[in-house]
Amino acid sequence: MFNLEAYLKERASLVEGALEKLLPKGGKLAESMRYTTLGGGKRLRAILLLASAEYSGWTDLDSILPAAAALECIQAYSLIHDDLPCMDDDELRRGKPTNHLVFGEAIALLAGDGLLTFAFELFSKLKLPAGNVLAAVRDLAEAIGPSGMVEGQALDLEWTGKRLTLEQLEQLHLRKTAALLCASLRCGAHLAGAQEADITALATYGQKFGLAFQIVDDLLDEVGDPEKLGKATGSDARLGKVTYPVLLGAEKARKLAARAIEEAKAALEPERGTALFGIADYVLSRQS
């Protein structure tokens, strides 16, 4: 029987070694880039990759470990940037003080620059087909630039405040939030090699469970326990933003997860999606 907790802290502990051993070491801004990316974390976007890969038929973890980790630098970059004074201005993040406090504000906008420069360094070094990494690149430079991540950040500044209708926060947050996990899945099955059919599964379910996570994250946000979290709750509710249960409120958001869950599982085969079921189901029970 599959036991998703033991296959969850496997895959962490791998992708934890593997940063532990790549990031640079010694100097301030190394310190830095440390700190946020070492600092705890469920490593679920490095995890979807590994279990993409996995999905497509690929059994040689450790050749694709630098991907998973150098999604984790993209998502700590990501962090830091969000948590700096001229965006959310956070002073907490996974328990500890955000890292612009910790290093300035300065050190903390270069160690997200490092941080995301660092990523694509490591996928160029991997010891694979150079048309598998291309694809892999191409698609996680998408997800994270002015057509994906960054521009879901604009665009959460920008309507911060404002009143918006369920379909302006699904593109938002399909940006801001689903792109990168969506682009975990696809790179792990471009770095196996896998068929075009299956390159469509694993996004669709990525944009799937990229939205559910949102809304767990919306209301964790307004209703979680800030222990567990790591950081302050009532966030959104402070600056302004529209959020899954201020739009719909608290029970329709929950329904509306456990739609896209059921819709994301739907795109896969059973047989094959063990673990991305498991994954799947936990984001809708999970506490942090």
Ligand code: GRG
Given for the second form:
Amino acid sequence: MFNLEAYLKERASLVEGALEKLLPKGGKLAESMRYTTLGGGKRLRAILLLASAEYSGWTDLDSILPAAAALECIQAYSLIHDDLPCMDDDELRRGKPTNHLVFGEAIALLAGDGLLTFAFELFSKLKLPAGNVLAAVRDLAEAIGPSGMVEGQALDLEWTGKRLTLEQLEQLHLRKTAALLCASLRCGAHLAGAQEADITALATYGQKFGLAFQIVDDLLDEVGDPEKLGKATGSDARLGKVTYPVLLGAEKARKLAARAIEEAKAALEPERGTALFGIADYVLSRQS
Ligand code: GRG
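Can I have the other form now, the form predicted in complex with ligand GRG, not the form predicted alone?
Every chain and every other molecule in the complex is listed next, the one we just looked at coming first.
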């Protein structure tokens, strides 16, 4: 029987070990990069990359582990920048004071820049067919750049305090949150040299998964346990952000997330998708 809890734990520790080894050491900048990246986080994006490659038939996890670690560098960069006073101005992340409170704003900004750049260095050094790596890098750059995650963040700032439609909210979160999650699946598939049909199926899973993930994130910001989340709750309301529960009410928002998860799973072949099915269900019940 597949044990999801043991699987997530084992994969997270594999990724943590790779990050520990790969991240730069020595000096204030490296210390700041390591502070946020190591010792916290669910490692979901890395785990999704590995699971997507396995779904596509890849078995040599060691060869793609640096790419999984790279996604966690990008995740850490986005969290460091998101927490800055000029963005969401948060004080707690992954159960610790935010990066800028420990290292100062200038170093925190540079740690984010360093992590983003380092992620692409890790991809460029993969010992895999160049065409597969290039396809992964192209999808990743598109997903997190000016028409992906960074644009999502810009829309978030622009639309804070405004009335939004459900379509606008989805447009925002497809970029801000779902794009990197979806790219994690696309990267895993590309690195494994997957067929086009599998890449499309995994990308559909990623997009639906990403939306469900954000809806649950919104719900947790309203009713979650700050201790388990490792960050303060209520920040959406404090900042005047429109969220799924604000627009729909908690009940309908939960149903929308559950529907997105069903759609995510429906894109995959069940006999190959045990891990990805388990991760999808986990997202609905997560507490952190
Ligand atoms: C260039 C200034 C500048 C910004 C870059 C910061 C940024 C763009 C985008 C922010 C993206 C962001 C923070 C999206 C929110 C996504 C989200 C819900 C993150 C939390 O993910 P979890 O719960 O966190 O997986 P862990 O800690 O488990 O990794």
